[in-house]
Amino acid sequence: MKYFTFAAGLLSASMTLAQTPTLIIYAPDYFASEWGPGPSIEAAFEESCSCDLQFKTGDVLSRIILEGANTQADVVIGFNTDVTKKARETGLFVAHGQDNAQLTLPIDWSDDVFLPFNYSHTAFIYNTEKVSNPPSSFDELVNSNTELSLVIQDPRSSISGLALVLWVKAIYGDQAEAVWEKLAPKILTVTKGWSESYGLFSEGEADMVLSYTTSPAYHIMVEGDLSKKAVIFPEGHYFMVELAAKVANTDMPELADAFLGFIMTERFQKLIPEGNWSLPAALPKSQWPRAFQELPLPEKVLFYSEQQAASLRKDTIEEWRRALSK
């Protein structure tokens, strides 16, 4: 009798599990890691959806292109506008169905396929205990005779590195390669990704590192360290936005819609600042954590549409490569 009761319980649990709908979201590794926003977002969404949300991590765009119409994904998250042209051309995504008027971005957003969930701006971070007189403009950084050392990321392998070459292009246009030639002697090293660069900076190996305007918030809120600051340039800063999208052939369309709607809620948005150390895309500044409210942010925002970014990508990377190889 005890065996029968135990077996019946297992069967009941298995049936319940089988009846629980599963939402599969492809996301970058950082997003679903224990220090990323994914775990908190998963727990919060599952409270209301009566579902099982599963993040599958890796190179999102490459994976979904490889899988095509047979992809397991219902939603993808973590794209940016430097890759959305390629993603859009696959035909694998459909309209997100959300009201863009709810967004609080510093630019107008009208895309009905890719939905912003957070943003920041590319910036150079410095340590006030090491650099007492940081450059007050991009021109001053380029032309200064001081022995500032910079660590940046490779635009061929890093989203932030690509944003940097587009940032330089947005400011200097046809003079971009000449600017890189002037910057080259100041560049201590070029790393494959952001974490390697920031690690070198944190260890005191470089005076400044390519990162984001929101990076100091981490040091303030987690470490109580007020010495890390972003240099804000009057020429403007390149805008970086991260996006989510619904997969066209999802077998959980209503659940996918519910998750995209959840992205726009206050609960989701309030998980972003301290989960992803960036600015929420649909939350007024008055509701940001105090440390984020007090961050200096650029008055001028530079941005290329996905079409512009795609058309400039090859040439801007080649300008950078030629200048740094001389």
The other form holds:
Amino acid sequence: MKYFTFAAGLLSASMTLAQTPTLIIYAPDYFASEWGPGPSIEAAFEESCSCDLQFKTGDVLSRIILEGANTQADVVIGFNTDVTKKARETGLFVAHGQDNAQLTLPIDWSDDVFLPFNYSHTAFIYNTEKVSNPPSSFDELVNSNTELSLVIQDPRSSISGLALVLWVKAIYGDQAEAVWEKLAPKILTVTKGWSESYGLFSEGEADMVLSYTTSPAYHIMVEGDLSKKAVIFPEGHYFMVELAAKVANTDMPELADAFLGFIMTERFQKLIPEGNWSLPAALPKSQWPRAFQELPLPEKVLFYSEQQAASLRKDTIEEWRRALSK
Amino acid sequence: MAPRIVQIIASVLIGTFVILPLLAVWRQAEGTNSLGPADWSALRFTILQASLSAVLSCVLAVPLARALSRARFFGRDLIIKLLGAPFILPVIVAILGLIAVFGHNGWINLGLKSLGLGGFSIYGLHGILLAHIFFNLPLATRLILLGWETIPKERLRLSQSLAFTPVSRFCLIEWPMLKTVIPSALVVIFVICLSSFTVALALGGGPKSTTLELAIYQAFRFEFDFEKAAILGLMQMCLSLAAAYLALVFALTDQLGIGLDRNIHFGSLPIWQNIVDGVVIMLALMFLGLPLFLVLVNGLSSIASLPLPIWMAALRSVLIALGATALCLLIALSLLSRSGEVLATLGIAVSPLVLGTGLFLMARPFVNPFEISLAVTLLVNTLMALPFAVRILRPEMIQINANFNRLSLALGMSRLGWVRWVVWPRLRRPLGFAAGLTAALSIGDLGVIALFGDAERATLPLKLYQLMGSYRMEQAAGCASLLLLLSFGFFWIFDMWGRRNA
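Please show me the structure of the same protein in the form predicted in complex with the partner chain, now that we have looked at it in the form predicted alone.
Zooming out: every chain and molecule, the one shown earlier first.
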């Protein structure tokens, strides 16, 4: 009898669930996992929307392209500027309808389809207990004779790896390939993605790892470890932003709009720093957590528009490949 | 052994789940890029590293299997079981384990430095080979060891009473057996290494070590060029099938006759032989055991503090593994023929990325792919383990047929009796090994769940990646230890069951 009541309870619970509208958001795995910002964002949004928000994870853009207009997604979150050109060309996304003037990014943002929700910059992270005098500029990193070993990500398989080759291109232009040749002996190895690189760095295998200016915040806030620092270069750092967009064919247009509006609220933005270990895209610095306010950040921010990045991509990757294959 | 109709069904099933996904991806044709010089050099490098990995793993496995087959010492069974473990680790865990031993600050380099000797770098082609041997030496050893166990003991006794020199014993008895076992071991290892990507890149030290799988990944995730991905996937599959076919041509069946199927004690071996065997086994144990031991110890203390979702994911992984094991053995038993061996190779011949995407495309018109992601994972794990299961079971089945078919015909044995009294007791040992391998492989596989999972359906390896992706390296280490314990535990249980009374 007990079981029967339990089953009946389950049944009625799922029936009420079926009546509430569902908002489906495609997101990268790290975003929606227990350790990402996803769950707390879901809870916060569901408080007011009287809906059921569901994250579906995986390769967001690959999947949307394969699904085409039949996609179940109402909103996507977690795009990077490196894929927005392709995403825009599919015609699967419509205007986000938010006011870009609310943004607090270090660059101007005028895109009306892709809405930034957090940002960071590429940076090399080192351990102060192991490296006593880190290079003070990118030039010094390239030309120094000290035996610094770096782990980086492959630009062909990783977003941060791609940002790195664009970073080098933005600083050195035509000299990029020569710079890569000088860097080559310092590069211990190249990995498929960020996790493998950061794992190697954490094990003490390399002196510096390609990561983000915001990475030290995790170690400070969660581990109380002050020894991981980003080296800030006067030449500037490459800007990395994550974006959300509304799917044109959504069957929940009002809910999708409501969610995009929610992204710009203080409530959402305050979940970002400790959820995604990034800087909120629409929150004044005075409202960031203290550890984030105190992070050393670059004064100069380098960034290619999606058109420029797309036209440079193939050649910069090829320069990188040639220089490192010698 | 299975009725013809079952064989046909199994073959059609495999064909459907391997060829159709490839075609489904191809049909997405949105391709703009043709294959460039970088792709061709990736192809060359892929073949080079896969061939070298396969040959070296098998060459090193011969002395090890030989030592294990004749040495008798306390802990021998334990070592043979341990030999299943490295093969089944998620690559990222294995890389970190190898780095802890062979890396810049690894044990070997620290040892060399304290002796005042120069450092040693793991990064390069030799690093890739080291990792691939680490993954595949145990498998090759176990496959060859099974071969050793099929040599009729009478033949060894005969060689003893004829006072064969070690050389003539090798040429006349062991080599004919090796010729039947090694080609198929070479093929599976070659085919697994073809799709190596994370290991090849990280330990290869950079873009010199680009494999086809990286090109497929790039075409998928960054260029959205599905046609190119399908073409590259097809190239990979052709290579695998060509290798599998070649192996069949070269794998001659053992024609030296049959034995009485019993155990004979040979007395003790000469002392020098015991020493050589001991050294070989010790070296292998250190090479394979140390990285695993370090992974295990590194995370052991964090296991107890792992949060509930990790345990739920672990449970999910175990259930998938058990399902995959049952299905895999069922299909493998109906594919114990020459053509079955080639067919089974298809399971690992297609890039998991292409396979996963293809299945996703095929399922989409009928069901919501998210709903069936766990079932698809189970199916893909089954396909992945199939080539190994078939190769483990087939040599024993050939021996059983050769040894007992005539006798059972003469006795007028029923089909049921044949299975119960002849096949079952003898096939049980390889069956246990195949089951253990499938279960462990399935627990450690990240696979297609990463392509279209969702938060509520994550498996343990996916959780491990999520933890690493959000800086939680300590919990990830705990997760890796748990994964190692689970996959090894299941391997152990099945293998034990197979070896009991065997």
